[in-house]
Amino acid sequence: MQLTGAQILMRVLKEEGVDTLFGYPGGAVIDIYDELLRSGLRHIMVRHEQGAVHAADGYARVSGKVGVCLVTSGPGATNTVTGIASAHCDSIPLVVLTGQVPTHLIGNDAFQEVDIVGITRPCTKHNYLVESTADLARILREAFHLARSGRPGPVLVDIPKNVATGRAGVPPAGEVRIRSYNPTYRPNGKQLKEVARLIRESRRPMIFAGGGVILSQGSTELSRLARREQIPVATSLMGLGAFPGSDPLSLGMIGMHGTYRSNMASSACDLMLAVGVRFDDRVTGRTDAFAAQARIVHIDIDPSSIRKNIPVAVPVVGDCRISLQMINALLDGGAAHELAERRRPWLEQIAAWKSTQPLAYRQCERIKPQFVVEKIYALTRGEAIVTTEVGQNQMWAAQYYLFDRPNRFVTSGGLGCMGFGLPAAIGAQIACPERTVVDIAGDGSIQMNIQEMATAVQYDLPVKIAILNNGHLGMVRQWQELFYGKRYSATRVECAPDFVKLAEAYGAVGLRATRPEEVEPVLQEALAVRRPVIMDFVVEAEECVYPMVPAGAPITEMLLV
């Protein structure tokens, strides 16, 4: 039986377990949208294509599925690029479907024609231009396979209009095989025996866990290793939740805005077990001084990430969960008493660092942003899904909300994309309708995709937006204060809207707090209603994020409160 390209698309989406698409219609995909009406799939119409990709990203992170978005050609396609780049940096599995002009018009500067395959080649895991309806099913199945396997990432499929309307048979679904693509899941056993030996012999070990642990569903194995071997755990921004933040062995986040104990431990450890990380510059600071006393073990499924930024003693290419599982098996049966004695001085040193330089801020008559995050944590009992925008709000959320489970912290880590948090919260809320979802935002970044409030209201999504309103582009202002002689160039957010009235204009709930004693009642009211809410917290304008490592310095040289 022959089907149209649009029908083939719907059939394959269902095969792949897709239940929700995020998108925005247009001429090049009108036939696909016509078929979508009869498909039974849920479509979330966003208000901007960038919002569609961020929403699919948030959906993918908390659900563990591949996020899918559908947009038209030309500006519809180009509006997705920032979201695709963000997902690429953070290894998030997405399939982005774009419309394209008919194949016979490609290259003729037709209306709303762009070379989106060429544009996105540097920021996708792979991409396709479908040239024939007969190829569509195979390409779509490959796209989902590539997006979710190995090191995950976004895959773009560009579908010309005549491919969507043309007819072809549909080959039966089967195992996808791509000859040139064979990720290594099971690591080399000899390498792991060396890792086990180093763990047994070390006196000052630490684990550095990243987003790869969460993506591989390796958090349980990581916790088992850390607790049994009494190894403290630091996480990257993307790794928050890979190990419980409230656990006594948790060091918190490492890097430019990491905790004092985490950064100091990286300098003093004799073994660093780095799992699912890429040693980003915001983590390492000056690379020649990073973990200078340690033998570094690096476990990652992507061989190109190993030794790219930091030299390592033992490289391990493999899936993080499988690797940790095998290491745990090798370490079974160790002497607990001997281990405790060996680790005691190290754990006491870490406890001393924690007690002398804890995360702290000085309360005053104005609302401190850290206080808002602490109250959100307390009132949600640490169980919320938290999305963030980018800047100071992102760092305060990372520092003061303790994530005890994976897939609860959703942020644009590698690209640092402002405007991410609200659409990501929408995607997360759709994936987990029963959970509380809070977007911790700044008054600058929230305005980059504020139009998605209409999406939240239209689909009755009770996302809560907590704006830490300091009247500035806070992180840039902080750098100007500390390193540019307080020359504040273009960082004052002037002519900002009244966020309470703006919420009400969209049909949402608007609340405001201007004094510390108002913070908790506002949060309680927001959390009690099953509607979208914007909370405008007017916070201390000149508050800075500390600790902070100046650019180019070792991460042990921190500016403290």
Given for the second form:
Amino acid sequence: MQLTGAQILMRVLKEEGVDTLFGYPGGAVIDIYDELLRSGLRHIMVRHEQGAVHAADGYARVSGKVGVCLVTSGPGATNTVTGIASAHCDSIPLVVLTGQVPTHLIGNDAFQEVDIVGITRPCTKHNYLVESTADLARILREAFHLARSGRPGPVLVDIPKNVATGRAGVPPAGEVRIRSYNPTYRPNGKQLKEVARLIRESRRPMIFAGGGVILSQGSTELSRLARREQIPVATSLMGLGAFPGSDPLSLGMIGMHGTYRSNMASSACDLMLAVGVRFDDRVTGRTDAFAAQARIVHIDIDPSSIRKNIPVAVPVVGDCRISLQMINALLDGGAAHELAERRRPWLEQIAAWKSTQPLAYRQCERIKPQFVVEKIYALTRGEAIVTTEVGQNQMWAAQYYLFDRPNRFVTSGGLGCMGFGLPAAIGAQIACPERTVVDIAGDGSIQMNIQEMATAVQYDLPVKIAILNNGHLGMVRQWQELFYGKRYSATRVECAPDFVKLAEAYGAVGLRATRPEEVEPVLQEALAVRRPVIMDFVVEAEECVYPMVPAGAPITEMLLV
Amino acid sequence: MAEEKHVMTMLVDNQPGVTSRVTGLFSGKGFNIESICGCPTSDPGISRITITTKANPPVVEQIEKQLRKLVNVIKLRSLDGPKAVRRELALVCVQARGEQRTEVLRIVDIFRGKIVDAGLEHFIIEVTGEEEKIQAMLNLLEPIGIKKLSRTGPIGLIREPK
Ligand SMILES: Cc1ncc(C[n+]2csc(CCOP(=O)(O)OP(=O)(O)O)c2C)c(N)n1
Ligand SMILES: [Mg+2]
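Next, give the form predicted together with the partner chain, keeping in mind that what was shown is the form predicted alone.
And the full complex, kicking off with our chain again.
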């Protein structure tokens, strides 16, 4: 039977288990939107295409499914680029469907024509321009396969208008095979034996876990390994939740704003098991000083992550969960000889670092932003899904909200993209309607996608936005304070709107706290209503995030409170 | 670490945009391309692209890994060392008047080149060989006067087992 391209699209989306897409219509996709009405799929109409991509990203991270966006050609497509780049940096599985002018007009500078495949080549895992309706089903199936397999990532499919209206038969769905694409899931057994041996021999081991553990659903295996072998665990920003943050073995985050004990442990350890990380410069600081005493084992599904920034002793190419499972199986064999005794000096050292330099801030008569995050943590009992904007707010969320489970912390890690948190919260709330979703926001960032308040109200999504309103682009101001002689160039957020009135103008709830004792009642009220809420926490303006490692310094050289 | 020349060859899907994925990777990641040569293979669905780069060993490792990650790259091999044969084609237009003409012909002969175009004051020479051989000939022609030069950069194949 012959179907139109638009019908083929709906069919493949359902085959792939899609039930929700995030999008915004336009001329080039009007036929697809027409078909969408008959499809039974849920469409969330955002207010800006960047919002659609971040929402799909948030949805993908908490649901573990592929997030899907649908936008028109030209400006619709270019508006997705920032969202795609963010998902690409963080390896989030997305399929982004863009409309395109009809094939006979491509190259003619037609109305709303842009070469979106050319533009997004470096920031997608792969992308396609569909040249004929007959190719559409195959390409879409490949796109979903690529997005979710191996190291996940965003895949863009550009669909010309006449491909959507043309007709073709649909080949039956089957296993997707791409001859040049075969990710290695099962690691080399010999390498793993070496890893097991190193674990058994080491006196001061640590695990450094990243987003790859979460993406591969490897948290349980990771916890098993850490607890049985008594290995402390630090995580990257993307790895928060991969290991329970409240576990005594947790070191917290590592890197530029990592905990004192994480950063100190990294330079004192004799074995570093790096799992699903990519040694970002925000983690390593000066690379030649990083983990200088350690043998580094690096487990990752992407071979190009290994030895990219840091030399390693044992490279392991494979899926993090499967690798950890196999390491656990190897270690199950031999008994850990007097393990507690062996580990004691190391764990005592770490406990000492923790007690001498815990995460800390000084209270004052104004609200401290860290205090707000602590209260959010307490009142949501650590069970919320937390999204963040970018800047100080993001770092305080990462430091003061402890995640005991994966897929609960949603942040733009690699790209560090302001405007991420609100749309990501919308996507997360759609994936988990019953959970509390909090966007920990900054007064600068929230204004970058504030229009999505309308989306939250329209679809009755009770996301809670907690603005840590310091009147500044705080993180940039912090650098200016510390390294640029307090010359605050362009970092005051002038003429900010009244966020309470703004919430009300959108039909949401607006609340404000200006004194520490108002924080808890405001949070309680916000969490009690089943509506979207903006909380404006007017916080200390010149607070800094500590610890801080100056860019390019070894990560043991921290500025402390 | 010292930068050295490396030749790598890859089979890729013969589709629009694939060359730009490959070259875009080099420019986007700050890798260097000394030469690039691409053409379909005997299978019209597959092209072969051969690239010469100049980089230190860890960077070469990254380049190869990143290229293998491209979905359209089917297979990638290094053409360095004795396991491969490498050839390059050059067309050289030299200025040649009077007694220079016999000198040019002698040089062409030594390097087993061919004259493919001749005029009263010039020759166009065709020569193939390993890069070093071509460079050696160019060094001899340089003082006589090279007017124009076009080189393909190396292509190559891995030798079959004997
Ligand atoms: C789209 C974008 N533009 C610029 C930046 C650079 N930048 C990083 S943090 C920051 C300040 C963010 O201010 P705010 O949202 O108020 O957060 P705060 O640091 O004050 O908590 C800026 C401008 C960025 N990360 N993203
Ligand atoms: Mg701010």
